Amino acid sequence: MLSIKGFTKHYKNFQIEDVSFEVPDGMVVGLIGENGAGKSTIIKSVLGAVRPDCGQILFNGAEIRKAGKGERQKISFVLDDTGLPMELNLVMLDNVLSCIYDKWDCAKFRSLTQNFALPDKKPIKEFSKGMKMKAAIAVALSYDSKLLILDEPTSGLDPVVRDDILEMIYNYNKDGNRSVLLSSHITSDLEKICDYIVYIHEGRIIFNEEKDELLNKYAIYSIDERQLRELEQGAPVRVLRREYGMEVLAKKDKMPQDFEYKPVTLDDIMLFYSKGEEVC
């Protein structure tokens, strides 16, 4: 569905390198990393706000800057700030954004925000934020596109509202015919929907694997310096020293069987790369 190859971006202090990933068919793949990681940047080039220096960017196998509209209107998109006209309520919405794309379904548009509990003739700008980003997915569900790309759809949300999109979500893509790029820092989320995990540290790509399998290679050990030593090379990952002992992110097959360990996830995978020591 999306393919990214070798998307490289300069930026005076800062750069994405050679960084390489797909969307599959039918897919939900989440893209991980830190603040200033260059999630961001990458959706963004997707989407044909930025021009990478380097690499292609190929939607259904062709390059994506040279997509006509109704191409480019197969791929529907969530930004954190919505992006949204204020001004208007949905009802207006509704009429403008029938005019712009092609294969817009109104039905499907009433339908999605009357579930949603949306007001029709209450201006956006008036919206929690948890209505605003409802309508949002709502705007993007409601044309018939084939990739669906979201920017931290759920941040700054109540745990209820974030399990109504993630629902929306699983909605969009359980017929198989459909694909989603997710960027997210909540990562308890992905966890939930993701086939796939990108994580982009420092403008590189550290892994991309299917999640579950990500999820039970690693596991997290308390051991001290000794044990360390003795370990069979390439089973300790990363390392984090703090004032209380020692903890190390390991490859669970490669560790004694008679170590205790803790189950790892998302969030433990990105402090123990962001603040811990690589192991020579």
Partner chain sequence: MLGLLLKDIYNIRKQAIWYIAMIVLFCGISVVLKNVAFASTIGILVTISMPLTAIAYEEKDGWQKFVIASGTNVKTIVGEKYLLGVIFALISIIGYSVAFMVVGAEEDRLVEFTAPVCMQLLVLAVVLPLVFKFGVEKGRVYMIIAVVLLMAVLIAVLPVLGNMQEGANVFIGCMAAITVIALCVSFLVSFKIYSKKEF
Contents of the next structure:
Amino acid sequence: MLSIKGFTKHYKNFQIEDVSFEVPDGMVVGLIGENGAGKSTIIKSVLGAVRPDCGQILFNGAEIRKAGKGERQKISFVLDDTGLPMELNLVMLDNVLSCIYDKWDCAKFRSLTQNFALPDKKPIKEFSKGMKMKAAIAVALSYDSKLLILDEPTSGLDPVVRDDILEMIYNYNKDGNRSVLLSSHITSDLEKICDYIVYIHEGRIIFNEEKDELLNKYAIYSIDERQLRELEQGAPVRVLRREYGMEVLAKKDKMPQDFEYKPVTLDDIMLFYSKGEEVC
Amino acid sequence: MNIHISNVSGKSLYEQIYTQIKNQILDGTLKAGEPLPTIRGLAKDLRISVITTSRAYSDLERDGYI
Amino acid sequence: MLGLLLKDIYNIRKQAIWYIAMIVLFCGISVVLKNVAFASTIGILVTISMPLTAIAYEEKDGWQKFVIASGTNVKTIVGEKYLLGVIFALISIIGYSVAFMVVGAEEDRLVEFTAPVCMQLLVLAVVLPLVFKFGVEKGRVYMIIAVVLLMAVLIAVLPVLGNMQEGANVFIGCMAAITVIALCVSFLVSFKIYSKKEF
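The form predicted together with the partner chain, contrasted with the form predicted alone above:
First the chain shown before, then all remaining chains and molecules of the complex.
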């Protein structure tokens, strides 16, 4: 459904180089990376708010920069600063958006905001952060899109609200006809819901893998230097040297079977890549 | 239906699901005609990807269990 | 464009009421003092303040990337701000017309009537592209400079215009043409500036 090819963008202090990945039909793709890795820039480019220096962004096969209103409105989005007009209340917002979106469904918007227990007549600026996010999600779900893009939708929210939001994402995707691209540094949320994980680090793609395979393929081993030298080539991928010893991120099937290991989480993988070293 | 998956078992996730469903069918826990959870429903409950559940289900289908 | 206009009006409704009250006040002062200068100049401030305030809210809300992502085209986004300005210009002109007629209008004072109308639209033409380019914070500075300058020119020039007999129609025609051209050029410039912006 969405295909990003060779995305490149240069800023003064920061570059994104040659990022390519896909969001297949019906799948949930998670974008992870440290703050400032480039995730938001990529997302804003898909939405048209930023223009890449190089590369293509294809939505349903067509370059998105040339997309008309009809195509653009097949994509809904939730940004971490919502972008919603804070002085308006939900009734006013409904009126405004029904003029902007061709397929705006007032009834759906009203029922969603009621389900989320959001007040009708209070200006959005008086909502809590969780309520603002839920309002943004209600907006995103009210115009029949095919792709939902979320940029840090759960940052700063308590676990109950986060679970509510993940539930909504699941329901959006449930029938298998719609796709989701979700960027977050709250990796536990991504581990629950994603089919693919794309890891962006310092502007480059580190990997793009099926989530279950990723978490199952790798494990963390505590070993010493001698053992490290004796390992099969390609087994250990990254090493993290700490004060008390050393840990390696390694491929389970290439490691000796009798070595003890810990299952790996996305957090671990990110730490190994940002603070660890490559194994020569 | 009770499925339990583990990240510390040697087997891949879809193998674990495949094996558990197969065993439940063979020992009668799962009866013929009983509906299985959808691939997405199962994925959601187990917190894994639909790719994994659909792989397990298609293997089960291929081998004639469902 | 209707959605955008609606959103802006919701956003600025409190300020709009104040500004309309000011229009009424200044027109009232003009009538009382029998001097159209007050009624004629307030429109210059109001016409540009309203779109500027609307843009200020948008910058604070992060609305601009929202509306771009919704597929609304740049022509509509930029055009709506000009439309907002024109709407308030019209409101000011209505107030000014009333004051003008009460203070005593004669046919050959049409020149005196046209000048402020054109000034109001000119301030829009001059300041909006600057706001699009430099943002509201810097834009306010440009706005104040432009408004003060235009008001000063208008006040200085109005008495002269009142006495203009020959060439009045030519003058009106020129002013109208300059204003229209300025607005068109301004719109094109704003459009180019906005199209290149990234949010």
